[in-house]
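Only one chain comes next, encoded as structure tokens, the form predicted on its own.
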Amino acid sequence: MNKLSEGLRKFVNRVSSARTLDKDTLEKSIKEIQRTLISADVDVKIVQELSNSLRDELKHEKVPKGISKKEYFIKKTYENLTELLGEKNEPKVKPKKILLCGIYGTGKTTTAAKIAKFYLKKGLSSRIICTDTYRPAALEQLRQLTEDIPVCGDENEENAEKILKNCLKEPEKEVTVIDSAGRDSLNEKLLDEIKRLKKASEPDETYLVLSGDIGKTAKKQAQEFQEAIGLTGIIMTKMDSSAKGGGALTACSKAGIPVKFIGTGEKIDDLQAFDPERFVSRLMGFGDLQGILEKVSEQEIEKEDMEDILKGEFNLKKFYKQLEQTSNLGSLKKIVDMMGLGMKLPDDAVEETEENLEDYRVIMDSMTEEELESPKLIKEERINRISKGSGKPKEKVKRLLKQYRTTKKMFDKFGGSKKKMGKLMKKFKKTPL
């Protein structure tokens, strides 16, 4: 969780455990929120906007009946940052070319193959056609992060536009992702040959791939992209490691080019279509529990046992079963972050999960199913007994024992927790602007 999250989640939880909304407790709560966003390089402008409206709505605006006024300013803070960061992308699942263009570092290569992957699951036969013929390494990165999809190219070819139309010969697919090269900077020669590559394909998306890093600072680059060769919109990536997400994407807004999608972490299957309205949600700690749901419809996971988790119900058998089918998912870290649990569950805990995975599941194999049912009942006798069964030292079995009482009580509060938020959150949208 960066700290554009965690300041928002302190805001939340300020507002939220306060007696009274009085005037102190609303201008403390606001600034807040101003050092959270000028510290996620959002500009002062935009910030200085936002606490001004957020003021005169509490000032003037009547409070709704069946929310209270802290309830309501955690609403209006919620609704003022999604406007923010422009409107949410709905993907056409239709036969496509796709072309990536961008300055050199921003993970393109990477978001090429994710974007052909995205839409595979989508139903769409897809293929990837490398024209970078400066990093010598990027036609095999293709090959190697695509098993699944072709990928077309040539190593010993010079001239990017003679790659893309003898490629554009083979069997069509029903999306073609083009990745062009970069540079360090945006110059002629890149231009040209982006404006070259355009030119041939005709692509129905022109995307320009940009760091969550580099902040405020997107604006310069996505209108300099604009003006160069025309754009149908921005994909971000590292925003799951970048605490200036909030100000790349709210650079972007401002400059009128849609974030289209938006990278959550370094694997093939790490992108989502970007919805502002989840991406607050789960800033704010809401969690976002339609992203779990996707990825546990992805990965054919039993929806009853994702269920049980959700609500905390679940033994040492439960939480077995989750150790391999959540590894699927993504990191164990991602996961509670999405379930809106990154301040509740202890950095140090889900790192040690994650890090020993492999012995917990040798140490439950040598359990019993009465005991892998009834966790209370592992005492200092069967804790020897498993030791010497899974050949694992006692403090290793005590270590795990822990995090699953850790874990579980984290996940007990968070049922409640998600009951109140689920709460809260239909009273956002049941509650008129």
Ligand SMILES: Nc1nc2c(ncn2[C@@H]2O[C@H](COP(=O)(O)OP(=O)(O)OP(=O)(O)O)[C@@H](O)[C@H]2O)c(=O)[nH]1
Contents of the next structure:
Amino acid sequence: MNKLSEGLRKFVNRVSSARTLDKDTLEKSIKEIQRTLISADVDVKIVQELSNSLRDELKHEKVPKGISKKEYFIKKTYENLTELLGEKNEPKVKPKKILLCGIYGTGKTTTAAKIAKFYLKKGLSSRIICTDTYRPAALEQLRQLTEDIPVCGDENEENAEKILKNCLKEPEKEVTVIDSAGRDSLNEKLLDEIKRLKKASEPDETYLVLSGDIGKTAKKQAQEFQEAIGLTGIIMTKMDSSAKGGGALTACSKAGIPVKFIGTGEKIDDLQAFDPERFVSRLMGFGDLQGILEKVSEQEIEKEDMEDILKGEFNLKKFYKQLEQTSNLGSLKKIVDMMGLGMKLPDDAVEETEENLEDYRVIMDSMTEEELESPKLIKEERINRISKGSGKPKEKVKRLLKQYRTTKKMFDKFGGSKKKMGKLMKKFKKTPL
Ligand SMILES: Nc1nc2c(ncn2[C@@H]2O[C@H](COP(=O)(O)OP(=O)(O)OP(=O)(O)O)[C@@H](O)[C@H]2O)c(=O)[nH]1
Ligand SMILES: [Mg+2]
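Let me have the form predicted together with the named molecule next, following on from the form predicted on its own.
First the chain shown before, then all remaining chains and molecules of the complex.
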């Protein structure tokens, strides 16, 4: 766990365990956040703004019914931090060309492989084009990173643009990721090369790959590339190993250039679409935060979900959301128990799901939108693909599907009776989850 997370969790603990949220506790807690953010290289001015906004909101806004002032404070902190990090990125699963650029050693090549794999897992065919003529064995590096993705390049050609053009002539795949060479800074040579690669490939996305360890200076670098080349987003790597990743993310968001993905390790699966809410809630401690968020804002969302579920629209996406929102199936169990009609989720099903939670998440990350929405489409062939993409055994994919079906059957049975459903909805709306 990195320092940022450690500090934020300490903050959550301090607030939660305080008897009341008096002025002294509030100030000490704000200091805790300030220290933590500054040590993650978040700009001092931004930290100051955040503290002021927190103080202000706590002073002027009414604490909603049903939660304590302490809980409200934690929720506000979560919201303010999330806002600092910008918008959520939901990468569209459709054919595209992606050009990666950046200076030396930021993780371009590793990221090229990760992105190609990301889309492959979502069911799109993908390939990588290596235009790096500077780093010896750049092609070899890519081939080692990816077993099941074709890599095109030419060790004997020195002109990056030529390599690109030749590779683009090869049979097309749905997603093409273009890796480029780095330089020690955004100098003329690099600029010239990327401009030419961009012209020759006409990419749908141009991503700057930055390493989280540069902290708040990310802003300057991002702006320079943005002006010189035109970016559609940033990929922030080494979020697992850098103490300054928080500062780097915040800086990019402030510069108005969206962070699209984050790299969280050296392995090919260590890439996540950037989601500030998920990111902050992990940092602050999902378990601690979850209870509070559920009590307030998410209550409404879950109610909507519940209505859909009762209408018979329970799919893997909803199941996935449940898994995402709760670190265990507690709330789903609560829903089921609340039905109070002798239909209980078997305890071992709940336990089993808790145990398998992380695996399930990985498996579902390898499914397409269509599959998540209509799990009945998932037959043997797709199971094979999902198992391969996620690196999990077929049996595990099947077990997940079976668990989903069992739960759905129960909901369907229940949803059949309108009267019962109406009664339940009334009850449901009154009772916080
Ligand atoms: N911990 C961690 N290491 C990473 C991550 N992404 C890349 N790396 C490591 O960073 C180092 C450099 O990665 P490369 O992908 O070769 O970087 P590059 O930008 O292609 O480098 P050049 O082509 O020389 O400019 C390698 O050791 C990678 O394993 C990440 O998200 N987390
Ligand atoms: Mg490289």
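Rigid core here is just the name for the largest C-alpha set that superposes within 1.5 Å across the two forms. Residue numbers count along the first chain shown, from 1. As the structure is a computational prediction, the values presented were derived from the model and not from experiment.
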For residue 57, is the CA shift between these two forms at least 2 Å following rigid-core superposition?
no
Rigid core fitted, then: does residue 362 show a CA shift of 2 angstroms or greater between these two forms?
yes
